[in-house]
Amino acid sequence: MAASSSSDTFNLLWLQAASCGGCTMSALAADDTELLRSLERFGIRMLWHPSLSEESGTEALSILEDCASGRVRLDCLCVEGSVLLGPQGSGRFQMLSGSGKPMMEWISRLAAQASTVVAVGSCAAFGGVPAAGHNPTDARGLQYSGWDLGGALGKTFRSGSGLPVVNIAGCAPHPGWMVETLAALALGNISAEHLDALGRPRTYADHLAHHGCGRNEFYEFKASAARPSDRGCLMENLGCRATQAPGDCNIRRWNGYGSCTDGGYACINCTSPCFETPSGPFQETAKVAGIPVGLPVDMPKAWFVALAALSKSATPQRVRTNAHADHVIVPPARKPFKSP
């Protein structure tokens, strides 16, 4: 879309840095319409998106330059993907085509003009997958490098509205998290108190992926799956971190229906920093003396051990049997109804 500075619109510019494009793919599944129409409901105008806009080449660069110079009002800068600072702080591992300048420089210039800055996805928020291992490209988030403040924009960065970077973390984030956060920003309904300690919107970060999980009965009895196709809880053996992962993934289902754990894939805590470098293989639970290393949040180890032993001793045979099957083998008992 062509640039506009109309006072009755909320102008949004979207850049893709070191990104796989998965966050955009997720955003395209927003609501029952599509992304741009979903945003238009709240007066949000997409000035430019590298995958969705018609403008390219010099036309696209003109839009970016108008925003960076202040000729066009920039209400929100969205960045998808890590910012590459290498080599040696030059940012030249990622150049914006046709501009002769590193993406890092464009992000810095645009962020200085933006009323709000949004990191779309965990790569833009914390560094994510490009920052894994020894991080040869010096990939960072906008305001965080892993758990530490001090990303590409610096630890003290504040946008024109006074907010730090708003981190819509996730790999990829739920489309609802993106649309509702951008809508709240457009309506002026987000302040610092609406963000958690890592800058994530509390509308989803105040929940855990464990909440609403369809495997919760198996979790309660510690009836654990041994294979991804099993119906049992994925925590004890298959690496599930849903009891530690911020997100309402199992309350607000993906595409209205599914979630990672519904599909037999363990939660990898993708809304948190450093999820890309877990303590063990993604689909295997790291343990010490048979006890999972990653315990549920707010759960002392002694309590977990005691409750797990008690739960396993009380597991109904129905639950125990179904936990190791890919479909219901033993249905719940049918008791006759007795009127009072």
Second form
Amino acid sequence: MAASSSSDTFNLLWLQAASCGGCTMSALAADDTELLRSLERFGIRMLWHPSLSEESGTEALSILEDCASGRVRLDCLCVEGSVLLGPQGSGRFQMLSGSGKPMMEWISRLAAQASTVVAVGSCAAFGGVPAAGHNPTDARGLQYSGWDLGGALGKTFRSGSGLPVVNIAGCAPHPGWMVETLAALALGNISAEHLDALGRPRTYADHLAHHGCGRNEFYEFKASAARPSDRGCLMENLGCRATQAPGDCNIRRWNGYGSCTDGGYACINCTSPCFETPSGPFQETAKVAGIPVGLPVDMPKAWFVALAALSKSATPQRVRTNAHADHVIVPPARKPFKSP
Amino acid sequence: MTQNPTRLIVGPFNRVEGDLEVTLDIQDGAVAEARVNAPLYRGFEQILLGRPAADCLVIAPRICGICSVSQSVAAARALADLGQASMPDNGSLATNLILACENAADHLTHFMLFFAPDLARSCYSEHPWFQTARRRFAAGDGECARTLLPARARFLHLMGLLAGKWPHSLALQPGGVTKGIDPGEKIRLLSILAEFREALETHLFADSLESIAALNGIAALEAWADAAPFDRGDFRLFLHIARHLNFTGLGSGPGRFISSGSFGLFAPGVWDRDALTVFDPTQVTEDHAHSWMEGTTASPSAGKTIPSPDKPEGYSWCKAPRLAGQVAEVGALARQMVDGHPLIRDLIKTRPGGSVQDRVVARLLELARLIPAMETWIRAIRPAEPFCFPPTDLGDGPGTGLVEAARGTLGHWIGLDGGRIAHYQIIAPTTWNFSPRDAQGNPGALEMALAGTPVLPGETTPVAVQHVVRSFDPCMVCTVH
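Next, report the structure of the form predicted together with the partner chain; the form predicted alone has already been given.
Next comes the full complex, and the chain you just saw is listed first.
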């Protein structure tokens, strides 16, 4: 993984800003092969990655410097983790070790050279968990600070290709989202219309986490879980935001078999800005007069209330019973045919 | 001839989790003193304050993407401690499996991605084993990672089934887990584990897990290493290289080992030079003398986290945890030592501070012990019985949650007031191992282990220093949260 460039490779540099490393860990399971091999198929060459590269210390710094000064062509800069502007705008809450300079400074120098800049994960996209509460480190995304433009790279930032920051939001993002987005970039297949209003790739952001949810039948009948490990729908009581959360989590599974809702816990809408600071507890549904506040994104409230009341009155006993257990109590069965 | 010390600042220190910078004072071709800096601060302990209690189950795991399950378990145990909650047998078994999956995957990831690539560095090109090391361990295209990363990914399918996803699951609750396992899933879990076992036994160990777990001393380890060509399995290749590079003479730590015990399988305790005593978390304090933090030494049940970036004596965001005032090492070596595994007891009897080789051996040994244990836990699951008890009412007051992450003892200390988090302090494994000096000037475990490490002329990123640092499998993002 030496730092040189040639025209037929797509040079990618990956930095970890104030991250937990979870995006990389998620990516390592890409396609059940691994990140590097999944990217190689598309001619993507990793110039340096903090977890995966041999180069350390001065060797690593010289790769970064070659990219920042334009000596090596940088087709894509991936940043994982929030950019810390604090304390007092100095960036000293994260210094790039060995360089004596804040990470935010390296990121802005490198971003200025990159054809495309990719925010990997919700931290780099919007600020994420480090920006929660009173945001003690002044954590920002690259392009956004929460819902607002005004991330570390500035409101009007555009990379060399003219694109805004591509936000592969998620905490962590699905490995497939990362590989597909990077591959599409390498193939020249991403333009502005392939991104949603917040810069998220529409390949996954055009879906809701609710689509394909394994608890679909419970949702239909509003047969709701009351406590952790119940099989019922998690939306009415346990804080599930899957009907509002962009993501195809329940269409393509995680780690072979899973998803948050299949795992029995609420979707916390981790692909959206400010998910880290909900109005109430994460695992409780905020309600007004018994009606959940966060209704499905584009459904009129009156209709939701009317349909919920109707479907609750039609709930089969089987569904009602199974909603309050951690395993199937009543299997689906027809009444036996009567002999003529 | 004695020369004046020269100073070397080494970083970025990659292939550790998170950010690390090491300052070395070098004299006569070796490290005289080391100072370890964690140059990142995110402030999770501050972020948790004022939140509803159960929010720690969402926020705390996100401290770390490499051991988020360990953080989940610590947070859930802290809440369970507050509410005096218990969990059904299925809940304990599933928790064990989820945690063991993370620990085992971590040990493997560390070996093949973080540690072993240094053995393939061109500085070793004169050694007869170099071509083999290069082929197996090179970063990026080494066969070891190319073969075992897919095996690891399929092993993590266990997380898909039991925990929804990894990292950052919400499945681990104070009363158990949110996902029941049906009889079909139980079979799938056994299949996942069987496939992983086969990959480990074929490539990593070139032997059965049981044979590795049964190694009962240094003589047995050496005899095993010599019983086949040096390239038969990556563990044997490592042992061969370790012998050539004198890894047993490198990286001796404080010789005081802590484990809070794990899975009911590895016993808790403290090993302190020939004696095993009880681990009492109330003896733990955190010293701030050389951290960029306000305040003085305090118990984590009372301590605060208030950054002080201009503090002149500070050189790290990491605090300095101490047990009854003493420096200690945590991790697989500590866990297996405290538990009394005969091989590890023999290693530490011979080298009381441990070594680079001993830490790697302990991790791979633990991997060999965990997989068979996981098989028995899966078989013990009873699908039609409960996996989670309902949430209990949390009273105000303090709660403590301890767990063994792959890298060692992790503790969460919570305090509630009016149902909201009024206090949250975390001591992670690497906070122990990579702590800065304390008020008495005592170096942390790694700082101690680096002293005496050889530095060759012209080295700017000394390779032996890298071996020592990575032998601890540091997780810097956990360290400073």
